[in-house]
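Here you get one chain, nothing else, as structure tokens; it is the form predicted alone.
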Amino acid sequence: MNTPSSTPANNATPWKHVWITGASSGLGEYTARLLAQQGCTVSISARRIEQLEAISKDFENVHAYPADVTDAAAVKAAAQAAEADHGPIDLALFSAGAWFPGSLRDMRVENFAKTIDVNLMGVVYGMDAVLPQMLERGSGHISWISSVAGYVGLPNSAAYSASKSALISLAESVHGELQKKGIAVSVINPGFVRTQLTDKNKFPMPFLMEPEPAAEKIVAGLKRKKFEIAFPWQMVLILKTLRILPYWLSLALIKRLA
């Protein structure tokens, strides 16, 4: 990874105050060092507090808040910190995620718990740590990480695709409401992305994207507060398509696939 500048450049984007969950690695980090690059103030949370620490020594402007992200109360309390420190909170963007692969033979309950702990779970107490404050100004955008795994259930990724694709229809299901208030949101669905999680692969993972330019876009399209941020565009076109299929076909192709 380059290690930036520790001094930010001029501010390119529209929000003054962002806060990150599951930032000491992945698409978080990449993200925060990016807006950070960019000129915003960036709180950072995680359970890691090296990591943490090692990504704020590298910018004057990004800040630490250590927080577990299936703790509501740690999530809340950092949020408030963060705001009490660094004024109100622009742009929230929840990205801590779990991921186990396995057949079901090989499944365990407390990593599918887990699982939904930390990727749904794990975004609602975010919302529960920054709605009631952006409600009162009328202003703000809430965005989360899940995936085109949430598009269609994968083999081998029960617990996974379900969380994903809960994350997808909380999008679908707040963001009426939201925006009738004043506050955006986006869901963002990449691909593969090269990250300490999809090290874990054993098997072949087309259109593999590096960090760098995931995170490029994924703040191109926070800028333009776009609904759905979703990459790369061959796996978007091969899963939207699926989705859409009727379960005979589409089933059969995912067999096929996996």
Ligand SMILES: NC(=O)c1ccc[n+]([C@@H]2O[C@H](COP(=O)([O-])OP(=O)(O)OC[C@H]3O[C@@H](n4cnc5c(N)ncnc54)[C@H](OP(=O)(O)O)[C@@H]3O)[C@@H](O)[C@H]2O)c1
Given for the second form:
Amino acid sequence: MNTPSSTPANNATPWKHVWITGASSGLGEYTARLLAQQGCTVSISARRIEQLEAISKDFENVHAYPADVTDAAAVKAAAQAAEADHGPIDLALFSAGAWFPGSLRDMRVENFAKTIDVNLMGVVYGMDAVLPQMLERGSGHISWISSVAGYVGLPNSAAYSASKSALISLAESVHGELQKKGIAVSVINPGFVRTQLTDKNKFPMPFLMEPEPAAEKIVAGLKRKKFEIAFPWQMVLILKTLRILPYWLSLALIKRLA
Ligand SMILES: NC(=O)c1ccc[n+]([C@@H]2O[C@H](COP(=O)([O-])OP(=O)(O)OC[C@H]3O[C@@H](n4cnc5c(N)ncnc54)[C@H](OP(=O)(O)O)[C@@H]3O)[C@@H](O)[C@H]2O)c1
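Any chance you could show the form predicted in complex with the ligand after that form predicted alone?
The complete assembly is shown below, putting the previous chain first.
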């Protein structure tokens, strides 16, 4: 893996302490490494303890707080421990995600439930763990990784698209209220990025990106406090266009993707 070097390079970020869930691999891991390299203290959470420890061994300023994001108490305990050790969390990035590819013929209700639990409720539990302190301080930044699959309901992706569109709605819903209280909200909508999550895909993935440039786009957008950070532009354009077309046309086009 090509990962950023282990020595903090500069203090170019607006955050002292960042907490990232889903940081044991993929976008969460790459973003954690990049922010650590830029000088932030980064607290990382996920279930795979060995992966978290391997990442934290590479940096003095990365610390592991294992948690399953479907366990509200464990998520809160991880955030509390991170704040007790390293001070207030300035930026929370919720990256944990689950994806079970398959058509409705193969649908398993337990996978549907797990997708909603990890992708949606995992973010809600994360918010619950950091928002009270941010509201008290009147500052902070919360963010989560949704997907371009949340713009429209994609074929063979019922649970995933449903969970990701809920995350976009969640961001739209809380943005106004939190902005008034000094808290920024960002929703990150990537297209296909090469990670363990997409390694299981057997279909062609147009405009597939590598995780390093994806993490760079995420960090650059967060620094600008952008409400939406979406890439690559080609996937964003195609799927946002489908979203604004009338249903008779968009559903016909989406059917052809199936
Ligand atoms: N790759 C893409 O093309 C793409 C595109 C759009 C959006 N996304 C989103 O980006 C996010 C990151 O995915 P990725 O592509 O980087 O895949 P990934 O490498 O598989 O990372 C997923 C992360 O989620 C964590 N996770 C899963 N279930 C968890 C649970 N119950 N509790 C705590 N952590 C859990 C995993 O850690 P443990 O297994 O150690 O718990 C892992 O760190 C996801 O939300 C995904 O939906 C990815």
